[in-house]
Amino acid sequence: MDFGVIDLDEETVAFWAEVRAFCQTHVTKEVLDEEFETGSGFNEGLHKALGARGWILPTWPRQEGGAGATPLQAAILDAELRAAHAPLITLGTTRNVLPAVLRWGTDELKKAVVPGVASGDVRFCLGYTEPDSGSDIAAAKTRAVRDGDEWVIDGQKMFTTGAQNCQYSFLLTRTNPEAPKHKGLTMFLCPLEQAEIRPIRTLGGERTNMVFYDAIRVPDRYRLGPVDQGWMVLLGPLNAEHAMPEDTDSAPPIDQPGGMYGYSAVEGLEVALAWARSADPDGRRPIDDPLVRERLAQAALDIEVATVSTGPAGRVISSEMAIRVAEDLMDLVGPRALLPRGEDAAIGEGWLEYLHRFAQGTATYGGTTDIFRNIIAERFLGLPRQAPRAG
């Protein structure tokens, strides 16, 4: 871990100031109430505003919808729209796709879809997990049948997040249900104009959806990667969604503080600091408590923690810091902690009650910390891979 000052130049400094004035412009509180709201985790206003500048796909070449900015750019641009809690979910699906798209699509369907990522108009989901296979998704039922140059998809999909929000799915299916789990496996990027979505609402306020595919025909154009070799081609999205992308030399040179988690736990503390600092009808802080003092310190070690821990652990280390954080947080506080937004006597717009229902979710969103666990274990560690208990 380098902990290192970065010396900006002029032109990163710049860079800089224009993404906060961005931010300022675009995440307004209409976006982050409609946000809250909805739980979409996508603005569609604010999504072609970045597309408009590039930043998208910020390191591309500007010929081909980018920005031409460096890594350290790129990684600036993330941090202040993740600072201003921008709703980048269905933008983070959609990068994750695109190698996918650009490694195994025809070129027919590169042409069709890539400028529209570039530009705002096109994005993906990903659709992975079943109601009969959460984090095992090799065991996926979903039949996709050839019939001349098409491919008839009869399945269900669950917790495909975004799925409102996109024109395709990264999507697994079955095309061989005699061979064994990770083989017979198909890639397809799948219009989800025919699929039937229905929202499903989380504890922490997200929207996630149930989608359907109902005998939808998909020409053979949308296959991604051999037949009966989706495994390989899934991994590549697999691995950047857990926290393994396989270009680690565009990685950027700054790290998320604790991935998607660490700004929530931030805003969190930052709230409860207020709070701490404000004097109460006899002129008392709470803040002047040296045990009080000591807990907001502990919540900001642990944040501090998690920002500097990266990859499969980071994902762990940020998921438990959020939950640590938010329930000692909203102990230190007391009863007002729990009182949701919009309410007159909520402290920080509601923040810490939200925190706290979202922070239960990150356990599980991309993979459960358990799975991570393996990950960990197995491919860092060198340990045998976990085998069931017989009986």
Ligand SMILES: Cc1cc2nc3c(=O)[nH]c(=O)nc-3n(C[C@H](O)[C@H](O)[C@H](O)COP(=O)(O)OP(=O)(O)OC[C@H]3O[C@@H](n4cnc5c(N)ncnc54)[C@H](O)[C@@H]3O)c2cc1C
Given for the second form:
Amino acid sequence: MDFGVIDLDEETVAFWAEVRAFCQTHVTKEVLDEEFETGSGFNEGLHKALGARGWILPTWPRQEGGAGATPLQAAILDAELRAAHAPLITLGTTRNVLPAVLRWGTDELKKAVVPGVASGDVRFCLGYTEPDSGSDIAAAKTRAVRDGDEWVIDGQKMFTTGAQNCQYSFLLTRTNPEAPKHKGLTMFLCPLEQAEIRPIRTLGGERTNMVFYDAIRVPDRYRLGPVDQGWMVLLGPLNAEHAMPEDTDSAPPIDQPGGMYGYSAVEGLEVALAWARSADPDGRRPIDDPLVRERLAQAALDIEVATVSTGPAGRVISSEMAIRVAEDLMDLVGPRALLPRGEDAAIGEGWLEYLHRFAQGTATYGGTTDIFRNIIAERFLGLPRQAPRAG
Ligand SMILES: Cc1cc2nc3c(=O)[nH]c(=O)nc-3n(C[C@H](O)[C@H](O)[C@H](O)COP(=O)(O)OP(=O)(O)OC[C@H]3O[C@@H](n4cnc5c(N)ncnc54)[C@H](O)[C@@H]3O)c2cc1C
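Same protein, the form predicted in complex with the ligand this time rather than the form predicted alone?
Now the complete complex, all chains and molecules, led by this one.
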């Protein structure tokens, strides 16, 4: 890895200033308060403002709805949005699915949805997990049965994050229950208007959903790729989500995997630093104690290591860093760190209490850290598969 300093050209410096100004204008206190209340990972005004600048697909040419940005500029954009705590879950899922639509969708489907993706009017969520299948994605049971030019879809998905703000779900269905489990699957870009969406709130305050597909009818033009070969269609977005972009034509995740939870942890560290620098009535400051300094420095180091970590290991390191740092900073600061936002004596607007709750979920979504360890063992270390796979 090259840790060298990058010299930025004038155009990139100007772009960076534009992004910072954008964040000040559009990632407002109202946007952040709304996100805290709803946990939905999305703000329509912000999303459309990004679309208006071509920043939903920043590296795409301007004539196709992008901004003609360089990869470095795109990385600056994402880093600034993250640092401002902009709600970006639905931007991430939409960007993740788009390459599969481009690769496997019919021309008619692409014409209908792609311009809307670039402008911010069309958004995608991920419909993989079901009540009985999460890590074992290919065990999905949601049925799709052909009926003339349409498909009838029946089943239930769990944790379809952002469904309430999306027009389509990238939906994993079973079309052939007789075939081995990876071979009887078909993917759809399923319109959501007939589906019933019921909210779930997590411990970390995120909003996600149960989505019920009750004999909904979907025209065949929404099918992505060949019937019964959905696993092949799913692999691009799945590998990208698992930080394996070298295997895929799908967009890598919105951050370097290691950086994923760094911004939340940095905010926690800032809160702990402010606490450590404040004096009690006798003029004593926690930061004057070398043991306090050591623990703060350890948290800063952990965050830094996570931020520069890449690939599936980066995702594991980032999640485990967030859990450890949240716990350690809470322990250091003491009982006031337990107070949530809104309580009179809460410090840093309750960020440490929030970080502690939020960090736990990071080990689950997008694949659990156990599954990432399996990926590292099997695909990087060449160890045998952890268990024989049925089908
Ligand atoms: C906030 C949130 C948002 C989410 N968003 C989405 C979304 O948008 N779309 C979507 O489709 N899903 C989403 N998910 C679902 C998420 O991907 C699954 O929860 C996750 O893959 C785990 O599946 P599961 O919950 O069924 O747990 P299980 O797979 O039942 O796992 C239970 C436990 O067993 C362990 N385990 C399971 N299999 C193995 C194995 N082979 N080796 C070692 N350990 C194993 C797991 O690590 C875990 O600790 C979301 C989940 C959350 C919490």
